[in-house]
Structure formats: structure tokens, C-alpha cells
Amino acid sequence: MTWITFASIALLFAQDQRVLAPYTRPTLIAHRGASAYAPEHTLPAYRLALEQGADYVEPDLQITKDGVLVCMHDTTLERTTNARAQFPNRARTENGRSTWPVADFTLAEIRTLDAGTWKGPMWTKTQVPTFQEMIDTVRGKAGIIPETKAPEIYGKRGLDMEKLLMEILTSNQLDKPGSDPRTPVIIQSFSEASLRMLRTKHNCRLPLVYLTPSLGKETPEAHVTRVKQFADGLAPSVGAVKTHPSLVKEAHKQGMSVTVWTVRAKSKADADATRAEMKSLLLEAGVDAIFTDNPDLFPRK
């Protein structure tokens, strides 16, 4: 009867339980960081998200010439950085217009950029942070959720992003599951190439991510089913989850968490009505994780 007891109790738990592995509570992600408030992709913005209470800091990841991996959303540095008028005769010009690739530049030359200008004056003369540097900042305080980011271009350079994160991920002893209980690392891709190539070549055996923008032509469970071969968890975005209510249900009947991407206030005056998206994401659709811009606006409770 005592045995009995234990399992109904035990029982009724995982079906009160509202994530899925590798969350294991309703978890907020910074998107760039806190980068509704501070440059994406810099210390300072990593260093409010920790400040806001974000379960995971997010950092997508480019390559250097050199082959240094630096934090950054973009694949060149115009958008964020003054590369235009720090190298106005670097640039290379792609359909039409002129740009300055990260991996035309070394680690040096991009600490010569400003990278937090763009956002306001007060942030002038911040740099680019380098991925270990983004580590340092993070360690101990949240979990890391790295992106590989466009990955078949650096390897058409002959740079291997895979290789270089796992090769950072284990000089930190960050690698395994549990290797750090006060920072868990999950990686995200956009490219189900490069999460075959971490789970097979390099035998990473953290949890992976699947970023999917929409589904195209598949169903739900043809989705889910064909992802559920390469990755563990699916990271909709907010749009794929509106358009197919049954994915999010569809994905934890296979087993799988589900991420999505990305809530962000618009401005001040949005914050309530992004509280309440996140909210209802969380306890109407049932997912188990948010990317956000704004991890102040998570709701707790």
C-alpha cells in the first residue's frame, strides 16, 4: 500500500509538472542578452540579464579570421558596430551593398570597433566580447544557451564552428550534462546540419536545439517526428506556435521541450501587453521556455 501511495504521489507530479527536460521550471531566456536595454551581444547587456533574473543567457556566435569565436547576431559588423568608418576600405560588397563580414577580421582589429554606440551615447567604446569572455561574465550566475550561427559559411572559409565551440565548451568543463549544475549549456541552431555534425562527429552530448521559423509544408506531428532525429528540443517561433496550436502538445508527446522565440516590448507602454503574451505562452500553450529581449517582463508567477 506504501509503495503504492509513493507511486500515485510520484505519478500525479509528472502530470502537474508543467516543463520539459532540460528545463525543469518555466524558464526565461535573454535574447542577445538584455537587449531591449543594452547592446545585444555585450558584457553590459549580459550583466543585466543576469541582474533581471534570466535562467539562461544567450549568445550567437561568429568566427574571427583568426578563428576566435566573438559574440554577435549578424555575420557582419555594420549593424552593430562603426566597421564603416573604422575600415571604410574593407568592405566587400553582396547584392548590391557594402559589408564588413566578421570573419574578414581578426580578434584584434574587431577590438579596435565600437559596438555599443548604435544603442546610445552612454554605452560608446564597448567592445565585442569574445565567447569566453561571455562565459567568464555568465559562469555560475545562469545557465548559457550558445547559438551556432550560420555555420556553412565559415565552413565554405574552412573555419568549424562546431569544433571551436566544443573545443571552448571543454576547456571551460562545460561539455557534459551536469558538468556545471550552476550553468547548464543547451545549443541552438538554425541549421540541422550543425546539430548532426555536434551529436555525431563530435559527440556532444549536451541538449540540442532546433530553431524553426515555421513549418512550412509539414503537419505538426511530421514536424516534430522528423526534428525528434537530431535534436531534443523544438524552438518554434511565437508566430509557428499561433499558426499550429497542436505543436507544443504534439512536441511534448514526443518528448520534446519547446522553445519559443522571441517576446519583445516594442516600448515602455508594451510592457504590460508583453507580460500577458509571455504569460499566455507559458500557461495556455504550454511551452516551456521564452526568448525574450525583456526578461524584467517575465512573469514568475
Ligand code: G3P
Contents of the next structure:
Amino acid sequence: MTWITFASIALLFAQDQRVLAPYTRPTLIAHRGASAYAPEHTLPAYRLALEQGADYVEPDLQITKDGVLVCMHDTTLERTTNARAQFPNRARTENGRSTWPVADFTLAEIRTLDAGTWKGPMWTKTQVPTFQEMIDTVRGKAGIIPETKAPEIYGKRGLDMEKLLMEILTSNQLDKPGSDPRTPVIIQSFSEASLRMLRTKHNCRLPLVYLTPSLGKETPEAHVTRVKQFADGLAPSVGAVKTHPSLVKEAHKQGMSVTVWTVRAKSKADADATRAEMKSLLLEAGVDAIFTDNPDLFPRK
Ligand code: G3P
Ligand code: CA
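Form predicted in complex with the ligand structure, per the form predicted on its own context:
Let's see the whole complex now, leading with the same chain.
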């Protein structure tokens, strides 16, 4: 077979694929783990996500006072832990509200917290995991898609989230595309500055995706063209995809994958509708990957 023939067949195969790199099939991302069923960002939620067939598991990242990456969505501890009861005298007041920032507490202190009871008594004493523990739990079984969460808040405290992230990925030999084919890594952020920092200052070659709640006044074409300067993929909200039906096609035209967030069942009775919504996003809207709280409802066919 000549190289020209081989290249033509390869091109035909590529054109036939329904999803764009870094994805290889319609992709299920467990949002905060299987967070509909277990306390978000805990090891039980990550393990359940694996049992439910997640292609990738999502950790949102925060940094402790002593500079350790932990998995948590909020920058503060009070919604998902018993910090209020455990550390009653350590609150800050922000906008008239008491709050317990993650960055005010050492890892040892955070380890004393209960991150499960808010979800139900069966999860009592579940701890906040470190990112390293999350990696150890998921590695070899699924991909990992960490989000640099509010990195600017940590920057003001002298904590460098991008540096810590690249250090831990490097020490786990997960810092390059293909490092571990069973555990691909994609980095996501709402922060353009964070993604730019990863690519330029830290020479990060891993796929980067940019989270966008809304396009604002940008047209889909202008949005994709802008994001392409610092990321490899778009990650719009479901609302943004529905508001701009041409967004996915425009992204694909410019070689950008589309990862949409977040699909969740409002109740157990909502399972069929939730499955149908994901099917419609994949087959009609044409997205490549979906973040969902309900990995068990992802339509594989
Ligand atoms: O990262 C995708 C999605 O999780 C973005 O929303 O607020 O749940 O981190 P959030
Ligand atoms: Ca997230």
C-alpha cells in the first residue's frame, strides 16, 4: 500500500469519527464523582463513578493552608463538611456571612472534618480526599479531569495552583499526553489565565478545556476563535449549547472538542428524561463529552 493510499484511508476514518480528540468515543465524565448518589468529591463518590462506567472522573481542586491539593468544589468548607461545628471560632465574615475558607486550614485539620453526613447518615465520617488519594483511587481505571478552581484566590495567598497541579501530575508520571493510556488527563478551568499559565509557564502539553457558562455577547464563531488561542476544547454549559445551536458545529469546524456540563436527574423519577437529555446532547447537538452527576444514566447506545 502506498503512503498516499494509507493517508486517504486514515483521513476517511478520521472523518467518520463522531468525537474529537482527546476523546475516542462519546465520553462520560462523572461530575464530582457519582455525586447524585454519594457525597461529592469523596472517595466513595469516585469509586461509585468507576463502578458506573465513567470514562473520566472529575476532581475540583482547592489548596490547604500548608499547600496540599484537596478535592472540593467550594473554596470554603461549610457546605459539605461540619467545619462550622468543628471549628466554631475559626470563621471569617464575608458579606455579613460566616465562612470557613479551605486555605485557612491545614490538611491535618481538614482531615478531622466529616464530609459525608450532609449527604446522609450512611456517609458519616467520610473524609475530604487529597488529590493524590483521588489519583490513587482512579488510576488505571479511568481518566482524570482536574479543574483548577478559583486559582486567583490562592494566588493572593502565595499558593500557586498550576504549579502544584503540574508537580503532582509529574510525580505521578501523568503530565504528558499518553503517559498512561489507561489514565488520560485533561485539565479544565473557568480561568483563561490559569490555562494560559499552564501552557506557557509550565509547558503543559495535556489537553486543556475552557469552561464557559455563557457566551455573553460573543458569536459562536468569535468564541471558538478566541478560546482556540489558549485551549484545545470548549466546555460550555448545557444552557450555552442550547442557546447557540451552531456552537458545536463551529467548534468542530475549528478542530475543538466540546465537553458540556452539567446533566443531572432532579429525582429518581427523572431517570428516563435525564438519559434522553444526554442522548440528545450527544446525537443531535453533537457534543463529544458530558459531565453528569448520574453516570449510571449515560446512554452508551
Ligand atoms: O467543571 C465542569 C463543571 O463542574 C463546572 O461547574 O461549578 O460544578 O465546577 P462546577
Ligand atoms: Ca467542576
